[in-house]
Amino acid sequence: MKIAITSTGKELTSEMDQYFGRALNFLMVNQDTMDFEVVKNNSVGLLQGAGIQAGKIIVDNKVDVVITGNCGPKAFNVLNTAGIEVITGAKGRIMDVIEDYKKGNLKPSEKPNVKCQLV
């Protein structure tokens, strides 16, 4: 299973980025082997549509689950439509978040947890 986690850095010891559409990076992690790749979020600087573009990055990378702090309605819709499970409200180091997910401590979100905001 491939998990994408919003990240402020490029290592499993990095802290999660709390904002999906404006996250600096996505760590694409194989939950079984903990092998990962870093995918830069090129939509960070967009004035509008960052969440939608970030969602497309996730879809293009064939991810099964996204774990983030906050996800707006447009990004949530892109991910949900693609059949990607979205988990919001997570925080901490990437490696700790993955362990929480494996233990079943993180549950899928039924809806976005923030409204759209203009920057």
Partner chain sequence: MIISVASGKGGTGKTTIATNLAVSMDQPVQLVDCDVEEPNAHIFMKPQITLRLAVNKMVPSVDMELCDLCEACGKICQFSAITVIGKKVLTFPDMCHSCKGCMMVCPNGAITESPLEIGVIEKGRSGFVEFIHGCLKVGQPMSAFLINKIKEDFTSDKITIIDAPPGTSCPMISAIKGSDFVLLVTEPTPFGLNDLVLAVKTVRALKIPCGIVINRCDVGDMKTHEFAEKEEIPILMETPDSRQIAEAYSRGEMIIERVPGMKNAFRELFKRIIREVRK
Given for the second form:
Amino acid sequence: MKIAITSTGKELTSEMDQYFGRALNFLMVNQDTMDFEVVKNNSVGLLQGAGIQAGKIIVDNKVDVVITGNCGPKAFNVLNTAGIEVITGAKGRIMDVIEDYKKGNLKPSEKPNVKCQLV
Amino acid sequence: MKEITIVSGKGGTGKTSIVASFATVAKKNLLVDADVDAADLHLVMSPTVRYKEDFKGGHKAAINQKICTKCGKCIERCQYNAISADFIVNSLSCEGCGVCVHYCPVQAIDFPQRTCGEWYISDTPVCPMVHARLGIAEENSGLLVSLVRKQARILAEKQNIEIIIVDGPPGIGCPVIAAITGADAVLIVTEPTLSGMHDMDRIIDLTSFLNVPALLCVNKYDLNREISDSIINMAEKNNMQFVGSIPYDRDVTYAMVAGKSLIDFSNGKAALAVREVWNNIESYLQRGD
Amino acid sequence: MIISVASGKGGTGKTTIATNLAVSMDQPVQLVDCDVEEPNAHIFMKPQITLRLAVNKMVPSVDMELCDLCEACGKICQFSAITVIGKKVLTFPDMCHSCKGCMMVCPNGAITESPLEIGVIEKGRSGFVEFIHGCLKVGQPMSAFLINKIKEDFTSDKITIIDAPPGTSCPMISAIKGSDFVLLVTEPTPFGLNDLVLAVKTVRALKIPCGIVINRCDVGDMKTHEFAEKEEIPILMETPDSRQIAEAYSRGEMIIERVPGMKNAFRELFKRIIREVRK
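What would the structure be for the form predicted in complex with its partner chain, rather than the form predicted on its own?
Below, the chain from earlier opens the complete complex, with every other chain and molecule after it.
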């Protein structure tokens, strides 16, 4: 299982980024080994459509689950179309959030939890 | 951390003067000027800039006359009439779609990203402030608004800031959408005029479209008490929280001329009312926890 | 001749100046409210609307029978309005700028256009004034697009007065572009002046001559007058801060009908504008 978490930093001890499309980094974590790789979010400075492009990054990295704070309808649509599970409303340190996920405390969202940033 | 954006729909209802006073009364707060194409907050907050960075906006086409063969394919394909008969791109009309760049048979068209303004992190006597300046006749004010809000959040997390106060732009278009989306609450500052009421209606629709709770305050309420009353009734009908009225007071203008926030300048009736409004907002935000 | 009424700062009295100027004229005139996010001129003009046009933006729609998922559309689109995910093509109509790039580049002709309504244009009449305004649908970000549509549409054989949106960015520029003269409405306060300076720079970038109207001329300081003198911009009219004007405005009334002498003041303003344009 490959989990992508939006992160403000580059370590498992970093704080989560509350944004999806304009997250600074994605931490791609192997749930079983806790090995991870940092993928810089090139969409962060995009004029518009950051959520859509960030969604594409996730799809291209063959991720199974995304954990983030806020996810708008466009990014949600992209992830959903690719069959990726989305968990919204998470916050805190990356490693704590993953622990929480492993315990089954975090449930996938059925719809986006914020209206889209239209710009 | 809570973030509240102050908007009005109609311009000139007194948003910025009220925001400057909030910043002075609030504690552990941070101020954002999100009215990036006519920013005024710095005039009363005396910011000292600690950090600044260029704001990179959209790409625009530029035709290299030395390579151009004047075949006309770009003119044919441009949907915005942005290329003149002598193959000069009018940057005010160019939307940055890149179609001409793609179809130029001799690669004569450059597509540089443009610097459209600057953004700043500053200290003011009362709190930190994140603000920006959009270049003259530049676009993408919506993105610049998103950017200053994002930077404000990063700063707020670092400094254990509890409340972010955002001074929003007028209207209901792209920069306003960028200033409201995802905020914890919006304060609508209106005035008792038919225009103010009409514009308030549209901004209320926008806040419900974007799913952000809205609070309401009537500025210069004594200008037309009848309209003030119907505004307050309307707020109640829409289940909006009404957080108070502020009377017309020339001290508001005098404070602005003195380059100070109303609260620092005056103990008059408007200053007292603004304090009261802020207390109501604060307890609303705390209840939300 | 096209006269735009604009300002950097909102709420300085643009609509008041535009509507009263239109009504005080003794020749055919067209009033065009381009503040499509918050149109207010109709509150004062109370026009009889005779024509209502939906304004559509053309956005792509994809025929999946013809699509081979080559991603050419997603690559050319600068606005992320179309993208290929797996075996599907997603479109995001509100991001689309109608550049037609995706249609042009599709090798299979799989993309056609379909309309998305972003607002309306209404036309009518109020007394001798021909009235046009646009109203943006709530939640639509692209007000400049609607403003450009209004301007494609109006006749220019008579005097046209444009009520422009506040600010100095795209909507304001779209509204004033192509005008013969811009009237900048301000108030003599630090906020008013700061935004006036920005508006003057914008108008000058567009190479349009301008003049200033100072409303509530007695409330602040003299710095606006000093600025106008230094920059050699004519001050064409000043109105005092008056409870009578403010109250008439609050009720949606025309000040030329409520305040004695105002009608002549606006006629004088128009003469001065003509003189400036002829310079």
